[in-house]
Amino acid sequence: MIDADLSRMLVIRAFERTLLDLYGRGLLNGTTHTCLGQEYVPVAMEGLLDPADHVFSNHRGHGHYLARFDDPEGLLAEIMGREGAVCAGVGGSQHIRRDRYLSTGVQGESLPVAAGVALHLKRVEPGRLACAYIGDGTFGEGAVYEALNLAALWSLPLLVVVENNGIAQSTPTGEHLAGTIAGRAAAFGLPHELVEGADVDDIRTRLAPLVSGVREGRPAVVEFVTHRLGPHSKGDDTRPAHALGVDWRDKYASPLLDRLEAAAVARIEAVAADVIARPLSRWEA
């Protein structure tokens, strides 16, 4: 792997950390949710795609606009509601929308809007693709069907990144899933591709003619086993520590991750003392 992304995911887990800090500390309202443990997922992902791609987040997506844009002082600042923010502080931790990113706390809301968008870029902009992140979780929605059978249907240039770390909020999968995710893709013709490490280089290696397939109009799911070390959202996990899985972090251990990890952390530390003073944001019509 090279410094750059081990940095990039670092700095997303400094970010998270941070958030939780803050909410803890009475410095945020609302809620969060971080993906501790998730961050190479899409920093690998990242690798693959191309700026004129759109990229379709969720609830759980600060992993996803940081490893796109490397912007923690806007996204703080959004979620902050402080001047600089992504979306002039209306957006919040869910609901971002930056040039061909978005991102919503809807389960299920985001894979029909991307079998749309790829329609639109099959007929447009062929060689482009749409990537839209779900969860486990989110094959509960019955949009996540109609979205899949489409983009069968058509050959939409649509690539779906399932996130399975193993529990819907507090329900773990096997209590809310019957089959399996493959299984699922299946029944729609659909290449499914298991991804079980954590190594970013051997992903893209391995995903890289997946990927190229989708933007030729062979739509395909990629479904990462993973593991959400922290909680659903800021203090709500009901699991004991043995059950959190496998921290991607210890794979790297070295001398090395500890000065990245000591510049991310410093980096975030002056990202939120420089927006926490920051005045509060406005909307501009």
Contents of the next structure:
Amino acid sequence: MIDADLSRMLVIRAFERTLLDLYGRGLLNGTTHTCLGQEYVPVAMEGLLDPADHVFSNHRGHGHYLARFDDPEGLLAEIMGREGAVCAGVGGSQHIRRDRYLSTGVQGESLPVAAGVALHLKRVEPGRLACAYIGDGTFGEGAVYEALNLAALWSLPLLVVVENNGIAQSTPTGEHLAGTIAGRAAAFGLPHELVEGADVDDIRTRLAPLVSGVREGRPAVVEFVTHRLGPHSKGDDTRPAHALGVDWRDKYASPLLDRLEAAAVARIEAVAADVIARPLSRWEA
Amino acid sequence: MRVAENLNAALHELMAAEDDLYLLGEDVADPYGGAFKITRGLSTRFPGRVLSTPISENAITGVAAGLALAGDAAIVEIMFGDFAALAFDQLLNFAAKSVSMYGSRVPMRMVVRCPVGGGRGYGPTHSQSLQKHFVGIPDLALYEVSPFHDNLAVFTEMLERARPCVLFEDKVLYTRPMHAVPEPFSLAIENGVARIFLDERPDCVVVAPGGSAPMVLAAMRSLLLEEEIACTLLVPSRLYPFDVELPDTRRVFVVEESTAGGTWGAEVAHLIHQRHWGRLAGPVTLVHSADSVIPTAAHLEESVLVSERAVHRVIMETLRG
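Could the form predicted together with its partner chain be shown next, to go alongside the form predicted on its own?
Up next: the whole complex, starting with the chain shown before.
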């Protein structure tokens, strides 16, 4: 793996840890959903995406945003409602729009929208795709199936990336999902790729042909078997510590990682100090 | 020209004029041309932009929102307006909110067309007037087709708003002629509101959306001939956000087909009370359907839906004390 990828993953992790710390100190409003443990997924995916592709994110979207835009300042300002916020502090953690990136907070809602953008791309910008991140829990929503059906029927350049972290808030996948995600993709005649490791280079090599196919109008589902190391939102983790799963960080443990991590932590600490000192954001409805 | 033909012609003109405009809906393609034939001829003339979809109200409304986000425009046909309940999340939580929740204005050029209303025996899930369920959503505008508003102008206005719009189309209007006003009434359009009036000063003003307008007109005619009561009817094209200049009057009625409870008329009355309370002889009177599902059997349906007879009676009783 190249240092830049590892460094990006560590910046996301430092960002998320800082958020939980700020919450603990009562400095943040509302709630947030961190992607601790899942940082490598968007970092791997961004290596396969073009800035002109559209990315649709969800409630757990900080990693998606930071993998696309190296902008922890703008994101933290958004979450804290401070000057320089990406969306003036209106959207907060879950509702961010910038360039061709958009997140929204209702499960599955983005899939039909992403299909609409893919329909536009197919006609106006062939070769571009819409990539939508969802979780395993989102497969309970009917919108997912309506969108998969349309995407398959209309050969839309839609890439659905499933971050299957084995749990939907507090409900294990086995208790909310009948059958499998692969089976559901197969039901619509869509290719499905299961990704189990966290090796960014390996992931990209494996997925590159699939992503090329999406660009040519063969929609696909990629399922990452991943692990959410933190709580669903703030302090709501009911799992025993041994059930959290494997951390990619252990696999990359090395002096290099320690150096990069120290730099990432120092950077995010500086970002937090800077953002906290900023005036409140302003917005005209 | 009939209302259905006017709608169809408007869609033809719009699709021809704007090559980034899509039309999506169940069974909208030729030769079927939609359950009420409003989209007839469009898929043949504009292939690739007029798309028959699966039965997926939620998805097609979301697809329209995606097209709007990407800079296109989209019109969605919901086969029966009742099914817009299945698209509610996309309208309430995505399309309307996207206009402002990302901190700066995001233009969303999309219209969701909803054929609504009873009187045809379609029964409880195919006959409702859902307008009231969509009132008060920030950045979502509500319009209603009327026999007095040219639909090309209405569609043009909705798309130029660059915010999602819902267009309600009362099914009983489709076969009615455009611009028909019974003698001795006259018609004028001012700021998007059709005014149907007599030369004399009115005894009351009735506000009613397009679907109820023919019924109100019939009641106004019998009130004039039998009771010498002169009414002015106002038919707004845009129901929400609502704004109307009220002629000088002391009595106001709002007539609509929605069932009782949290009606559009209540919103209109509130606005009129705020603005004109001092000059009214009493509160705005609401006339609407009963608090009920819409039955299928003709006699039962008639007992629930607002009627010409009810409008006549309520206006007479209110004015005569």
